[in-house]
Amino acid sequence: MATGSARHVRYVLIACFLLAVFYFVSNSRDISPSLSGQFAGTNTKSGNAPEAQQPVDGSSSSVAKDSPNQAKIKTNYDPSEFPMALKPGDPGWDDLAGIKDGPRMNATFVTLARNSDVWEIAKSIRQVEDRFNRRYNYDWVFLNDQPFDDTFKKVTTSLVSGKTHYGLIPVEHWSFPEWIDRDKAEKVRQDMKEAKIIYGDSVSYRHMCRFESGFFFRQELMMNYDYYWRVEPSIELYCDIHYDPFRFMHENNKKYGFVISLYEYIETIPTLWDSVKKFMKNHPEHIAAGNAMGFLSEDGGETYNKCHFWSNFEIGSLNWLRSKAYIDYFESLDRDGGFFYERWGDAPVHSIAAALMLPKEEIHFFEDIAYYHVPFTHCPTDDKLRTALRCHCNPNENFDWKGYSCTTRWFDINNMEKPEGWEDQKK
């Protein structure tokens, strides 16, 4: 009898133990994503099909996936605990497999795209994921003036290691403002078409430039982030990225980063500098001490030399773009109408703002991020660096030191030493 009772007790204890294990395993799936928000040592991406969420404040649906970058990231970490491998030989330089340990910034990739761009943006995503993001799992925001279709969402979500979000641009951010004379704007487009100015007759291109200049960073989805990395369709990243550029920006107090600079077509911006000078006169409080005016002008700001950072690649601070200084600047330019009466591009608009409103130390040239967007290539000049980064770009195609590039000027005004071999690439 006693033996039977003991056996019964053992069965009860075993059953309780199994129930406890089942309960723990089931609930660990719910708590693990919240634990991963600050430090991502484990990839918690779910293998289940993504679940569409309801639209938020006018944006279209977002697709949620478990990832190590789920919450806003605290920045009160000790950088020495998680060193970044910025050059060959640094601890962790060869650690390119698996999910990278360490803090994540509150950052996202952002792409303005149409549904028809799906296969071109798919190529870009693979470039970014393979060279960098598969180890960091940052989010990706896609913006469109039309609703994204199921194919676009399915393809992009399957390729991105972080969360994907899909935003519908409000009509007021992609249309003619009320103060624009439509007939005058149409006449300008016709004249530019006859002059064979690139995109000169395009209405949508002008909406795009105005949107990228003044509205992308104010979209509801973008308000969740502090940093952005702009990615265009059909780009290439030629080299491995061994560190987190977002974290580099944060820890070094950088507000704007670029890889290519060049001269703008003067036919598209004949009065842009006049508008900028008016802004500077009306808002001297927004002009930074120690700025990069020397990058923009050879005569102290009297005239504009047309140099700008190519904005199809940029890594920057969303908080800076949302600052009163930048909003005042954009609204001043917008009222002057040059986005429609001429063909002002977002690249010179962003570049002039950064060069005037930021100390030049807060602008960074990412020499080690090799990049291509038709028709220009940025390929690291130094042969040893290219080898260490496993680059597959042709150094002879590097645009940095060619005559139409402004990168030499950037080095000169910052008293930066040019990399070994730069003179051989001037031709």
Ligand SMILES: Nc1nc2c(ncn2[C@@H]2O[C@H](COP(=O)(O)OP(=O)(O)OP(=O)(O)O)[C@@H](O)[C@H]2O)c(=O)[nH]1
The other form holds:
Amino acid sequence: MATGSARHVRYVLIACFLLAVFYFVSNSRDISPSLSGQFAGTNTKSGNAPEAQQPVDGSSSSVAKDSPNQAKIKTNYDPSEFPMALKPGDPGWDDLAGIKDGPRMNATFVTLARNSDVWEIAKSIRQVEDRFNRRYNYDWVFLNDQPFDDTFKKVTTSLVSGKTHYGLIPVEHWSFPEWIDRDKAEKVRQDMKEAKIIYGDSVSYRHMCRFESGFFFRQELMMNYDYYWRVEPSIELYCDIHYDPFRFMHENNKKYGFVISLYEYIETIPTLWDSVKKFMKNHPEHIAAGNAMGFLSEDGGETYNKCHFWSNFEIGSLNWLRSKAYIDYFESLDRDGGFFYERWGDAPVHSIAAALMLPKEEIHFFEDIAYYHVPFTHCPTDDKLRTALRCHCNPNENFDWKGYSCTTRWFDINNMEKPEGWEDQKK
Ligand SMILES: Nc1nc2c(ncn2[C@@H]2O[C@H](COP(=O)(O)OP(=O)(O)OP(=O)(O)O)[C@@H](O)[C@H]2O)c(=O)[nH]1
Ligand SMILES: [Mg+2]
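Moving from the form predicted alone to the form predicted together with this ligand:
Below is the whole assembly, all chains and molecules, this chain first.
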């Protein structure tokens, strides 16, 4: 009897031990985020040391300027070892738990905000984390023309799963350049106020637009990264994101990604296109073969149709924005003074640059990233896709195919097939 019960106890102990081993193995990925994090930028084939700071942007790759769509570039990891679940049914699609294994890009979220924006940016961060970043833990850079206060830092750091960084914008990136006639600028603001143009009388809005057009990507903190994802206060993300959009950009040699496009108010940019034409004449070397001029103009560039990508959402290449081509473009526009003598927005400024200075295949429409910034929504058109992505947006609010959107034009100039059901959403 005594021998029998000792054997019994031994069996129970062995069973417990095996159960503990099984539990540890099956949960190890979830309970050791720092271990998974070490995959960032490593050469997973050879098991080399992390190379997270190594540039990963395709700008130095050997891909031709007018490369075909979906041009793949060399990576310092083996993509097939960590397949991305790009569509329902792809390997790993159902795995939304825990920290995602595989490589990380040298990328960051970036937000320009005031201290008073803290609760609205908190909502945005919560959405980005829940739908994507809790599995990827990318960093977040916050920029401000005033020092961030403790509340802002505490709240945002508590919400972001990656590292947070806080930057103070130098005065020279947030002030009138010396060549601007302040009296003339003041007069314009008065006129725009009377004409009831939104933000028409605001000085800070103009500094913001100029900063986003020409300076955010070369702030000291941003120099550590190759890709950015811009997030504004009060936005919503409506669907799960099953793969890493930064990695998608890198592997497919994309430089600029958008979700919503529309027409700009002409009152804010009456002479922008003249300024762009001057730049094109002075710098033909910066205009890409196979560009997306057809998105911007119906007459081969004579006039601007006002189409632009809505820049409050952007995923893009910082190395492209830091390129000589983009800097020459920004400096040429900046000299012409329209950020202050009119009210040029960073959305048309970025969009025109992308459409003219990149081959059109390097611009990507993220159909599967559902997004809201007042007053427009991008909600995936295809019913099956929305269900698979567990979206909570109302498809009737999808702006893509409505009259004021330029997304139909984007599809047409790229000969892209529109998603099932698009015609039902036109009105
Ligand atoms: N630090 C700082 N950030 C600003 C300032 N003005 C705007 N921003 C930020 O710049 C971004 C764009 O400003 P918004 O006020 O959202 O401009 P908008 O998207 O054109 O207009 P809304 O429809 O009001 O959202 C947001 O992330 C703001 O938080 C400012 O004066 N200082
Ligand atoms: Mg906004």
